[in-house]
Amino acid sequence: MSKRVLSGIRATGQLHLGNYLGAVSGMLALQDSSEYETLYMVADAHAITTPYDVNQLRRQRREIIIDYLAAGLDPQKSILFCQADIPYHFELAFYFASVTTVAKMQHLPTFKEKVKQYPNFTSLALLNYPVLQAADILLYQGELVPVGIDQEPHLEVARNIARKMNQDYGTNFPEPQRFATKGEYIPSLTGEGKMSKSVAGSYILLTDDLDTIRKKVRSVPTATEVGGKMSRGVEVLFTLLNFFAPEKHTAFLEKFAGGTLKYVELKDTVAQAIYQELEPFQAKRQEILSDPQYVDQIIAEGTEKALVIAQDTIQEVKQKIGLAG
């Protein structure tokens, strides 16, 4: 029997380079084995859990699925679907809250980060995304989840609810896996942190044409330290060489090791070397875009087929926990 998987990418923005390697370079490696039944969902729900616009949510939930399509998701393969159209993922995260304490939540270190950088807007809903998210995965029974390494302590939220639905309740939950993709950690373009669409200049988005690439790369801090020691932004570009050309990766260190390396020729190198890569995404988002009633129609597919796995999980873990006859 195959096993399920279940991913999503929330819907605050345009997929970027870290979203391709930690995530959707995963969806496709498992979408094209025979092995898995695959679910990609647009997390459109745990957007609203930061301040966000209205307006722009309602366009960014479809470019997603957009951009799914055009990384080549394929409706054929694999059931593609907006979180909310799905009512039953917040039935399910209720009754999951239930079995989940407060303190738990609030230690977690990405509830934690959130609170620094929102710290105006601590809602009880940014407390709940672990348990919304286990939620997600738990519906349709999803035993690999493929998303970037940040992302582990949420999974393990999910295995200890999935262990204690089952031991109290005699629910029958697997207990999910990260799967683990070449990008599990891209690091920001300014050299701090991971590259984020909640952080200003620190991402490249997959429809960015090469000029507004070659400008974002160049921008990547290369000051030397002492001892002739990486600074973090050249490990950046170096980082990104080795996603995207790594057969100059050598060369490249070698001038670095001599001395005689010249930062813009890695820059605009990394730079092209990753315009080429999205060239073909880009052309087929347009191909995409050039047909709405195509984006609808799956759309509708994939609830559709979402719809009927999440109700059989509803219904038997309602009779389990006391809610049904």
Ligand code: TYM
Contents of the next structure:
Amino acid sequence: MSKRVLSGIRATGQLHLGNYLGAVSGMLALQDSSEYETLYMVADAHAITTPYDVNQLRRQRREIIIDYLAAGLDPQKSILFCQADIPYHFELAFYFASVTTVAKMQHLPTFKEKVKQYPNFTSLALLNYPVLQAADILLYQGELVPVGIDQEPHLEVARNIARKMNQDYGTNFPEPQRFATKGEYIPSLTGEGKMSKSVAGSYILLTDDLDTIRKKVRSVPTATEVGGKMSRGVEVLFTLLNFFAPEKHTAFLEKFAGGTLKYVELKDTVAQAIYQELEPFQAKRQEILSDPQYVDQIIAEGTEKALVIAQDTIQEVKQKIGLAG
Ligand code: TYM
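Starting from the form predicted alone above, please write out the structure of the form predicted together with this ligand.
Expanding to the full complex; the earlier chain stays at the top.
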């Protein structure tokens, strides 16, 4: 039987280059392999673990599906759906919560970060975030998860839950592993930390036009360091150059080493290369936006297929934990 792959993106904003290089490129690579059955969802319920706008969420959960399609995820090859359309995610998460300690969840770096960001909104749902993510993956017996490196602690939680469930109740959950892409960690344009939706000035959206991209890339700090060392900002530019115009990498590096590099030239080259890669995505996105019925149909079909798999898992788990005959 083919291995199952599951991944998802939170419906908390538009996709940026970090999401694309860290997650979507891995999703694309795996959907083309006959070894895998791929399921890609929108983590819409995860969006309500921090403050959000109802109308925006309603729009965004659908837009992520549109982004998936525009990026090349193919409904003939992958099951595309929204998490909240399959209530079994929440049921399984509740069962998983019974084998998870509060202390363990409180110590996760991702939880601590969010508590700092929203000190007055530390909900039980936020504490439960990784447990719901484990349910997302294990509901479909997912073995491989294409996500960025920041998600590793959550995968560790999923593996622990799988192990505990198997030991205590004799279930047969796999221990999911991360499928790493070359872009598993895309740095922020500010030169500090990673590119992130929640940090203004850190990201380039997949929908940004050339002018916006140029402005954002031009704002990367390029102060020179003593001793000719590359500053963090310059490193970011070279990282992006390597992804989007690798053929130009050596020439720019030589200029840098020789002290003749004009940063504006490097920046505009990077901006142009990024835009060139995003242009087909943006065109396809416009096309899909003009056909809402097509999107509805993809979601309906994906939901139906996901439900069949989910139902099987839930039935087995309920029986094994003593909640069904
Ligand atoms: P989210 O929406 O925060 O991030 C979506 C994906 O983008 C990756 N990513 C990055 N990769 C490289 N460099 C970056 N700077 C960068 N920023 C974001 C993330 O690693 C992620 O792969 N918890 C998940 C959503 C989720 C999920 C799941 C994922 C819910 N259930 C089940 C996999 C399986 C998240 O935070 O997504």
